[in-house]
Amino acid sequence: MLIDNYGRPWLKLRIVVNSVCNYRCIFCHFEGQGKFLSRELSAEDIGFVTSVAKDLGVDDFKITGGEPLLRKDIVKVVDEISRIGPKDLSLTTNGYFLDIYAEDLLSHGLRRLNISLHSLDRRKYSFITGVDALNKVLENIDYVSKLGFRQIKLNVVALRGLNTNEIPMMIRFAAKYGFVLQLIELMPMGEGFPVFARYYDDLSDIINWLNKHGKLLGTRKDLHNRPLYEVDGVRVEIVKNYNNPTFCAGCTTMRLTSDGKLKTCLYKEPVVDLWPYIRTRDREGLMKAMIYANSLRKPNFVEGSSGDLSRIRIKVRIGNLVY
């Protein structure tokens, strides 16, 4: 297991396994990549990066995109790391080709998903995401539920007055289906950055509710030290990185861009280019690039940073709504 230089182990690796999404989310950080890249790592790639990051003692692989299910070949990408035995494989999603993929991916190895799901309210949804797609991810979801995932997720970033006020509704689509529910901070990357200001919600309401109507279970030490609630059943994960010294204090990950390089941080450079080892099959250089890598790794945010919250704000209309 490598250690940084902070304390921190490395235990996962977030594979972004391409740089295209169907959807337009007001919000999306991408991974903290570009989009449209020129190169885009193979299923055989991914699984040789793999192999050497479990050699180091990664053992939780999550792959991402972009939205990964317009890969053609995502089956291929997961049978690739389902092999080499990873203690964890799951996959984020935003759920409209679940339909078609899930099945397969779940008999290749599959199993864990997270599906975001950032409103209930179908003209907040199409906003949000740029699509007008809620009910099919809906049915898509219903149909997942009954697949035999050992645990599915929904991912709901939070943006101030315009889902916030969903929380408890979510809560309760969540226990229905005996779901996990992760709110996340809104972060000032990529498309965040422009809405920052407008939609920004410190989850201070939220945590005060989920204080009031439910109870702390305690913190994921193994991942930026998230705080565990449970309210009615639902176990509800609380993703707060925006200035917050005691996530960055937590972390575990690095992430792979769909181009082949090894990012220490989302919010920072450097990152390291892995592609002359890994289209080599140099499998000792991978691993020193990665150890290398891993020397670079610092928190972001520390004790007494703070953050520049001053960004335009913007009204934006949904039907007869303005928000």
Ligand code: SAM
Second form
Amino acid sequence: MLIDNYGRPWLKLRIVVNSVCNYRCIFCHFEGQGKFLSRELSAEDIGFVTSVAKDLGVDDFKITGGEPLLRKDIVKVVDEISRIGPKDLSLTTNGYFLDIYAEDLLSHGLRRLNISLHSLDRRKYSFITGVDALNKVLENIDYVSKLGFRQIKLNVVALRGLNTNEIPMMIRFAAKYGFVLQLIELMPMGEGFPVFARYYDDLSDIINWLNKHGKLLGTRKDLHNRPLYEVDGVRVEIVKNYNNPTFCAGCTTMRLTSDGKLKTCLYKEPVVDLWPYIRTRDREGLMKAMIYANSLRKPNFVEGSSGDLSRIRIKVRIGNLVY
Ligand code: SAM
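Can I get the form predicted together with the named molecule as well, since the one above is the form predicted alone?
Now the full complex is given, and it begins with the chain already shown.
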């Protein structure tokens, strides 16, 4: 297992498999890689990268995009990764195409799904995503709930004055299916930057509500020290990452862009280009490039990194953690 210079192991790889989407979410951060990249790694390229990452101790892979289900070969991508035998393999989607792919994805080794569902109100959902598709996505959610995935999570980006009043309703919805609810703080990146002043919510009201109506179970040490709550039998995960030292201290992830670069952090440089080693199937070169990238990982709050301590706003105390 690789450990970075700040004592953080590298355990997870987030794989951005494309840069196109059928939605136009008002806040999309494009996974920090920008829109419409010219090169797209093939399924075999992705299989090669994940097999080398696995040799370095990375055992947990998340597929994202763009919209990953816009890739016609998405089942092959899943197959390529699952054949290396990872501990976990999950995929984040807007849910629109799940009726087409979910069964095949499951049978080829996908274990978990994250489905973005930013509102249960049709008008608001359309406004947030740019697509009038709530009913279709709800039908798909109902369908996939019966297929036997190990876990399904609903991803909700909290948007002040838009969907933050829907959290109790979302919890009831998640309870109906036995899903996990993941509440995500809006990041000022990509399209998220211009809407940040208007819709950013620091989650403190939601956390107060969770403290009152549920109980804090602990934090996910393997994943950014995320606080975990339970409310009415539903597990609620809080992703509070904006200028958050506790979050960065628990980072175990790097990100593979759809054109073959390894991002050491979602929010900033440096990025190591793996493409020359992927293209030539140079296993040793790729391994060295990954080890180098790991050595460049730096938490956002460390002096000299692009995040700067003076901008950190301490808002909420949860147990002995301060957010
Ligand atoms: N198209 C897929 C989807 O909508 O889920 C996968 C790609 S999307 C970029 C991955 C996740 O990032 C989604 O759950 C999305 O809601 C979240 N996300 C996008 N922009 C964000 C932002 N500015 N701040 C926080 N989360 C964001």
